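Starting off, we have a lone chain in the form predicted alone, written out as structure tokens.
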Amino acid sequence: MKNLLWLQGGACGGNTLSVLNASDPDLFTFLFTHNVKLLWHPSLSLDNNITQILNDIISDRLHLDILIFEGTVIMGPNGTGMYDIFAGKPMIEWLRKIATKADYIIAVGSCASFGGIPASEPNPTESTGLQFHKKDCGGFLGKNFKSRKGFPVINLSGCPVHPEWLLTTLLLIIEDKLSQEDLDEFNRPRLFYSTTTQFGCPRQPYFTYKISTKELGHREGCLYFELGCRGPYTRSSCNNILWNNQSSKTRVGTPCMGCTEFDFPSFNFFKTEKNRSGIPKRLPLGVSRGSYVTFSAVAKASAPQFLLRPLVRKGKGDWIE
């Protein structure tokens, strides 16, 4: 049996809600099937025995296989951690000790991975991620930290994380099939973060021929050119592993906000920033400005007529059909 402990720092609880939406299997079936004991969870556990559990882990009376941490590590005020008291102590005191006892540590969500929204300026709670602060490796545990199995903190970024990404990562750990080579430069499993959100997006033909939409919720047109979509340079599998098994932001006409990346949140969520020439300041991943300009001119001139005409007739007041 594997022991799993879920702790929560500066968080909205969105990752907990997300994993409760897991299906085929749901969370509890997964834990039962794979012989995982959930020692404690801030929202799901009925017993108020967390202090005893933490002390037993620290004193090696209880082995901790997997620690999942949701939310930021709150360091304020002035590095004391007193803004986040848990079980009678600053959470950072517990976390510093518990982290050395875990075989694996998973930072679930963008807050735990990179600091997310709470760590954005002016960051009054002095929040940070477990092993990254935005782009910089380090965070609370430091860049050289390794868990008992020799792994860095495994980051599952996203606001929130997709439940299937979490359960699949847990399964790889349980079956001892995860290696460090499976992680990218931000310690995220390549399985979910090696391609961009654009992969699988049904708007890809519109992107290819530079056909834009200026309306949210519309089925046609690409959201990148005017509405701030970050899909072409955000690594996620949101359009390959669909949410609720059926959808994603771009599929319902809402731009990708780049929530799996270290610089989330950005601003101007619904507006594409451009230079004086009208070219988006942030280009698709790996594309040079010269190549983009040349390709755009050719693509626009080559756009097929069936994409230039409305495919869906809209009536007054229509939203996405």
Given for the second form:
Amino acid sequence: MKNLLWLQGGACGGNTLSVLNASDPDLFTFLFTHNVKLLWHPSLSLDNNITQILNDIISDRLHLDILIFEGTVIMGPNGTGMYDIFAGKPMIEWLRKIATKADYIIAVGSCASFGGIPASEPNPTESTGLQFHKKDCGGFLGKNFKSRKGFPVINLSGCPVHPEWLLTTLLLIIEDKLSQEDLDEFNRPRLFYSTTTQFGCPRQPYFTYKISTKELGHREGCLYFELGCRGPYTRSSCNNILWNNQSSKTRVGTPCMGCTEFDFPSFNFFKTEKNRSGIPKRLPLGVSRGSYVTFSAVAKASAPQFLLRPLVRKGKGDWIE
Amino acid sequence: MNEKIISPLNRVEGDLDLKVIIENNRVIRAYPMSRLFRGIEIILRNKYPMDSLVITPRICGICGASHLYATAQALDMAYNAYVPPNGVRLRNVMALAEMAQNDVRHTYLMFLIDTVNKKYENLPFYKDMVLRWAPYIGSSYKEAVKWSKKYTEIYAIFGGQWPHGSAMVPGGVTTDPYYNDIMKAKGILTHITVEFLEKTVLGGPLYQFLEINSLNGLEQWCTDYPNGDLCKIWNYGKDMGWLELGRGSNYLMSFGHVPLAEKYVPGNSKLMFDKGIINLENWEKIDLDQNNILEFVSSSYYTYDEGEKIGLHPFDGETKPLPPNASSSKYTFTKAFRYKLGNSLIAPEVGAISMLTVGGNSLMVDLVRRFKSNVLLREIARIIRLALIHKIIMDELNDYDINKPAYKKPDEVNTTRGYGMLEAPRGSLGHWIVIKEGKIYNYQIVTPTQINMGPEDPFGNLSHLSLSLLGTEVNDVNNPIEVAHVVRSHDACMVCNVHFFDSGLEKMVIRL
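Given the form predicted alone above, I would also like to look at the protein as it appears in the form predicted in complex with its partner chain.
To see the whole picture, the full complex is given below, headed by that same chain.
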């Protein structure tokens, strides 16, 4: 039996709702099958005995195997944490004590991982992530923090987290199969954060031949060159492990917003920032400016004709570059 | 006298603290307190208007599509955008799919599980309630877990992902579906209709349920289809006194919802569910004018430059936050929403019950005429709405013209303003945006939970939730389940409370 506690800080609840979308297995089947006891969850628990549960954990009467935290850690105003009062105290006071009692801690979503939207400038709530503040290791718990099993906070960034990312990570922990080598430099499981959003994107051929779509609302063309898609440099598995069993942002013509990255939200969405020579400021992951320019020229000249027109519908292809 | 602070009150979206004062087993005062502040909208200031399409859905994990739709409408108005009928249809499909998901999850995961409370242990139908609605193990609970996520699949086919997609944009939607997408969405919807809505929720055929237009019809339905949860909620709820519980405001308000695809005009669309306010005392229908919306801060952790007595319209909103507990008369991060009606300020109720009653649904109107507003009718309203949503989504998908576009690029305007108003799952939601020199100068949001659960205004008028709790009889002060029913029947969304501060330039998001 593993005890799991889920708390929310400066959260929208999106990770909770996302996990309720888990299908095979669904959340409750997962918990039952793997003998996990959900001690308490703000939206799901019948009873309202959280204060006692927290006190029991702090006084070692109750063992906490896994703590899941959703939302930012709110330090404001002026470091008091008073912008987030939970069960009669600032959440940071509970969190400081509970964190030392957990075998593993998982930060679900970009808020708990990196601070997310609330921590972006001017950060009015003094929000931070559990163990990162944007790209810097530290956050609320500090750079050297380890949970009882010797792990740093395991970050599952994304706005929200995909249910499959979370349940798989939980399973690895429950079955004692997770090692620190499985985590990347942001303490995220490499399994889900080593590929870019482009992996599996149906628009990849358009990217390859540098064929841009100039406006929203079209199935064809790449969204990176004009419309601000962050897919080529955002590490996520969104186009491999589809959302809600169906789709992804880029599949429905919405540019990737880079929500799994530490700098989310980087703003100026729906628009590709370029330098004076018209090259996107942010290049695909691992590609140098020189290679990009050389490769683009060749790619553009080699573009197959059928990619320059709508694939299925007749009509002018003037939305394509 | 017994003062009870329920902190946190769980099973609402986000955390809510509630202070109730109980005397002789009756609630004599009630203070809903928002105790969390997220500050999202301060961050929107000086950003590009299109950025709000990414940020505002993330105000709320359960109704992000409603925020997105409001943002898209506000930008439509600001840019004077033309939205092709296909674009309106897909927006409607997405918003309603999310609403259906919400209504199912609210009903089963957050509200009905309170029926296993020990207060009801000796009722003859207690065992049936436990078998159906107990958390994790109840037969209907399990069905709700299984099927509620299917609505999000419909959303994702057009919106990419749920929660937090950004596929609605000024001018329409980003998506460009083919026949297979439309077919698949309809297939999923039909599957939910047959396997969940008709079997578990309604207990009988949808088309027949939609013909019901009166209390008699509902009672007949319960005779004909006694095994659906609808019948059980209605009959058990009546027996448990829920028709008399949690009355509240005399006014039901709706911002109106679901624009007709061919008649979409930002701010002035023909709607499937009309906007307005209904006075429950005399059934007068009052036209809704967004100019009459005001927010007050005398009981909230803010100050206004012009003093505590004034109310500000969202376009001119101004909120300067104070640290919590700085003043004994202030107790919440939620501002008080008031609608100016002649010389008085009213604090209306919003939610499914208001949307359907103001919108003219004849079954709902008949029920509310007879029983006013209460815990049971709020729950029944969500089920009626769920049935209606199934029909509307199917109609919109059937009417989608695959050979026409769903997006037309608008011309961005550098200095302009606009608003978007609609019905989110929990009630009326409005976004107001002011754009100056191509950047967001002011972005304000009024949310349903703020409208229902704000504090009193400077003139001592209480908000709807406080009114609905007043006089509530609490059987056992150590088990105030009646109070929980009243609060949860509003499907409170604590993550949605939003405000501005500093000369209306900045705003913040508050979780109760």
